[in-house]
Each structure stands twice: as structure tokens, then as C-alpha cells.
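Take a look at this single chain, the form predicted alone, given in C-alpha cells.
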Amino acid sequence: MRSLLFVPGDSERKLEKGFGAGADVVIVDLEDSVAAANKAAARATAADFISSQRRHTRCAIYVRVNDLSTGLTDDDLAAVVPVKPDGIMLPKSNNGQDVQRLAAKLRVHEAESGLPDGGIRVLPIITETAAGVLAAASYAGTSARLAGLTWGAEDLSAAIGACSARDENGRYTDVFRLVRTMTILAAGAAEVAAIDTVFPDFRDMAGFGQECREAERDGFTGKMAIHPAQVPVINAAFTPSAEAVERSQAIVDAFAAAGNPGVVGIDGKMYDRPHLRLAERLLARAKAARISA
């Protein structure tokens, strides 16, 4: 998952355009996008275009739902799991125990629509209220269906109190560079993808791009997108290069040669088990691209 992109579930426009624009993962939006009186229907719009859409797209397809303490989550689950998405995001996800509630419910709705059980993923955005933040390591051996880990700012900017994510520069604040690090963290403690955060000014694509090359530069493997004409910028920032993949396979295949020791030495370099390990993720994220291309 290198992008992802978010796509209002209510605007079938907007969803043949989503769908269009090369994402790894379309996000099929239920939760902000969608006004209160507006919910239901744009679950069934919603549910027929993924059906639509279901044999002749290539991009993954999951839904956000609404949040557990609204009520509304059943009802999400009843309309979209039928049509079989390939995860769902949870927002406002508190801990790991969220996850294995929603977990449950998706185990039900699964088995009542005839399809396997725990073949539906989550992906949890872990920092959208302070306890979802301070819970941030929970979610290891949660369950099965973890996809990986994300995280939002401007539901925590509510939650606290805070006037902004950002400095006057356009960086995030010290509060926010906390959270976007646990993330990372949480995501490597429990074994799966970190995803960063939707970059909100579509029209600063030079932003954009080096915040991009930043996230890919500190662990996350993806990021969300708000706007088609992201997702070709996201692409390229988390594709590894042909150098990179050439370096990190003279690695593997430089321990594989000695037996796999604990170091080795390539051109008068010294590589240990870290380098390995590393070298490893990175070709493992240069061929889910290549599939993903």
C-alpha cells in the first residue's frame, strides 16, 4: 500500500474518478465526507459502485466507516461487507481492543453474507482522540485482519484543543511530530505497514512531494491522499529506486553467499543483521509495487 486515496462514498462522479487515478487503495468514504442526513444513502451508493467496480479494478478497495461510539457502524458493515471491500478503516480507533471489537462485528457480517472468515482487513487510524495516542502500542497481536496503522491530525487538533498541527513554516508542531513518530513505532512494534497522513493543500505539490520523501525517509510505506493528482506524486516517493533495489539485493544475496553470518563485507563495507533486515523490507516494497504498478 504505497497510496491511498480518499473518495466521498455518496458521489458516484467522484467515485469513478477515485477509481481512475492509479491508487494502490481506494478509500471509500462513509465518515467526514458524508453529511449526517446523507449516511444511508450514500451507503447504498456506495455498495453499488464497489460492486461495479469489484471485477474490473486493479486497486485494492476499502471503507471508513463510521466510528464505534457513533452507532452508526453496524449499519456501514451491513451495506458495504456484502460486496465484499477488501478492508475497512476504523476510525477514531482508541486501542487495540477497537480493533478486535470491529473484528467481531466483521466476523458476523462475513459468515451472514457467505464469505470467509477474516478474508476483510483493518486499517486503524490510531490517533485521532488523546487516548487513541497514548494506547499507541496496543495494537500488536491484536488480530489477524491488522493491515496496518495510520494516523490523523485534524481530529486530535479538536480533541486538545490546539489551534493548529502546523507552524507558521508549514511543519507540524512538537504535539504532532510525537504523534506521527508513535505511529512509526506502533506500526514496527506490531509487524505491519505505517501509513502517514493526508497532506491537506492539494495545490502545494512541492510540499507535497517533500513530505512525501520524508515519510518514506523515516519507516512509513504509504500515505493517504485526498485528491487524484497526489496519488502519482505518492507513487513515486514510495517506490524504491532501481539503485536502491540493486544495493539492497547485493546485501541479501551477499549474506545468502556466506552462509548468512552475522556480518559481511561488500566492497570494503561492513553490512550486520540491521542491514539485512532492512535490505529485505526494501525489496519485499519494491515488489508489491511492481504488482501494484
The other form holds:
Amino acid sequence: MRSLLFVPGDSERKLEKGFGAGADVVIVDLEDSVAAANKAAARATAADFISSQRRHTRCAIYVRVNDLSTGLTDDDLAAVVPVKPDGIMLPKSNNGQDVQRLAAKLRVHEAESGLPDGGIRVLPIITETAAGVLAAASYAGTSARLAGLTWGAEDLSAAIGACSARDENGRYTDVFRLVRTMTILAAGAAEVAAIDTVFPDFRDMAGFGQECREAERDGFTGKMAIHPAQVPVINAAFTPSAEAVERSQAIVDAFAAAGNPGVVGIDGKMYDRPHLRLAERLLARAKAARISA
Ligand code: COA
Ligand code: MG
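For comparison with the form predicted alone, provide the form predicted in complex with coenzyme A.
Entire complex below, previous chain first.
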């Protein structure tokens, strides 16, 4: 899961384009990009599209449902679970219990649709409410469905009354740097993927590329996109380079050749167990990227 492209669920044109954009995951949105009056139509359009694309597309299909406080989540699930999405994105998640509530609902909908129990994954957005940020540690061990954790800035701005998430130089302000960091740590604690948030300024490709590279450096393994042009930039930034793969393979090989000790020396530098773990993680990401390519 390097690139996850949002597509408004009520736009046939964008759904058509979105599935051809080369994203690892298409997130069909039933939430914020769909007006209240269009929710029912979006469910029908989205479900039709997913069922027609299911057999042709290589990308995974997630659906962003409306959050658990809206009263809309059940109707969203009833519309889309029968067409077998790979996962559900849960916005405005307040804690691990919200994931468990969604998982319980999914279990019922899977049974009603004759689908295997537990097949549909869950990807919560964990920083859209203040309570959600403060409960970031509660996701570990909540559900085997948990596919990763991601974060968002817009809804949190509205929730706390922040006029902007970024300062005059374009850098996130303290609250948003904190919640970005919390997402990385919470994902580490839950042993799932950390997915970086969207970059709304879709014409600023230089700024976007830099944000992707910083995210990869800091431990995110993928990023959400709002425009097809962002997808190749994400895929490039989150695919480990040939040099990084070679370096990591050399570390893994050196440990294996030495009989898996605690520490080895390669070219005059010390490598111990954390280096081995990091190298193994990078090789796993490189393998996953080859499978998606
Ligand atoms: N998925 C699929 N196709 C998209 C797309 C997306 N997310 N964003 C743009 N496109 C398509 C457009 O339809 C257009 O195709 P067309 O000319 O054949 O109609 C083409 O890509 C170029 O689009 P562009 O003119 O550069 O942008 P726009 O002004 O049409 O759209 C947005 C800008 C922001 C409205 C659009 O990118 C969008 O809807 N993004 C997703 C929003 C979303 O889901 N938000 C929720 C999560 S934060
Ligand atoms: Mg939102």
C-alpha cells in the first residue's frame, strides 16, 4: 500500500479515471467529498462501479464510509459490502473501540452477503477528533482487520478551531506535527502500516514530492492522494531504491553468513539487531512494491 487515491463516490467520470491512475489502492469516498443530498446516489454509483471494476483492476478497493456518529454508516456498508471491497476506511475514529464497532458491523454484513468472516480490512483515520488523537495508543490489538493507521488535518482544524494547519513557510504547526508523529508511533505500536495524509495543493508537485520523501524517511510506508497526478510521485517515493535494496540485502546476508549473531561488521561499520530489523522491513516493502507494479 504505497499510494491510496481518493475518488468521490458520486462521480462516474472520476471513478473511471481513478481506476486507471496506477494507485495501489483506490478509496471510493462516500464521506466528505459527497454532499449530504448525494449520499444515496453515491452509494449506488460506487457499488455499481466497484462490481464492474472488481474483475479488471489490479488495485485494491477501499470505501470511505461516513463516520459512526452520522447514522449513515450502516446504509453505506449495506450498499458496498455485497460488492466485496478489500477494505473500509473509517473517518473520525475516536479510539480502538470504534474499530471494534466497525468490525462487528462488518461481520454481520459479511455474513449477510455470504462472504468469509474477517475478509474486509479496516483503515481508520485516527486524528480527525481531539479525542482520537489522545487515544492513539488504543489501536494496538483491536482487530485482525486493522490494515494500517492514517491521519488527517482538515477535520482536526475544525474540531480544535485552528485557522490553519501550516505556518507561513508551509510547515505544519505544532499540533499537526504532533498528530503526524502520533500516527507513526501508534502504527508502530499496533504493528501496522503508517499512511501519510493528503496534500491538497495538487498543482504544487515540487512541494508534494518533498513531502512524500520526508514521510518515507520518517517511517510512513504510503501516502494518500487526491489527484491522479500525485500517484506516480507517491509510488516513486515509497518504492525502495535499488541501492537501498542492495544495502539491506548485504546486511541480511552478512548476518546469515555469520550464523545470525547479535552484531556484524560490514566495510568497517557496525551493524546490530535494529539494523537487521530495518533491513528486513525495507526488503519486505520492496517485495510488496514489485507485486503491485
Ligand atoms: N480521481 C479520479 N479522477 C480525478 C481525480 C480523482 N481524485 N481528480 C481529478 N481527476 C480527473 C478530473 O476529472 C479530470 O479529468 P477530465 O478532465 O477528464 O474530467 C482530470 O483528472 C484532471 O483534473 P483537474 O482538472 O486537474 O482537477 P479538477 O479541478 O477536475 O479536480 C479536485 C480537482 C480536487 C476537485 C479533484 O482532484 C478531486 O475530486 N479530488 C478528490 C477529492 C476527494 O476525494 N476528497 C476527499 C479526501 S480528502
Ligand atoms: Mg474529512
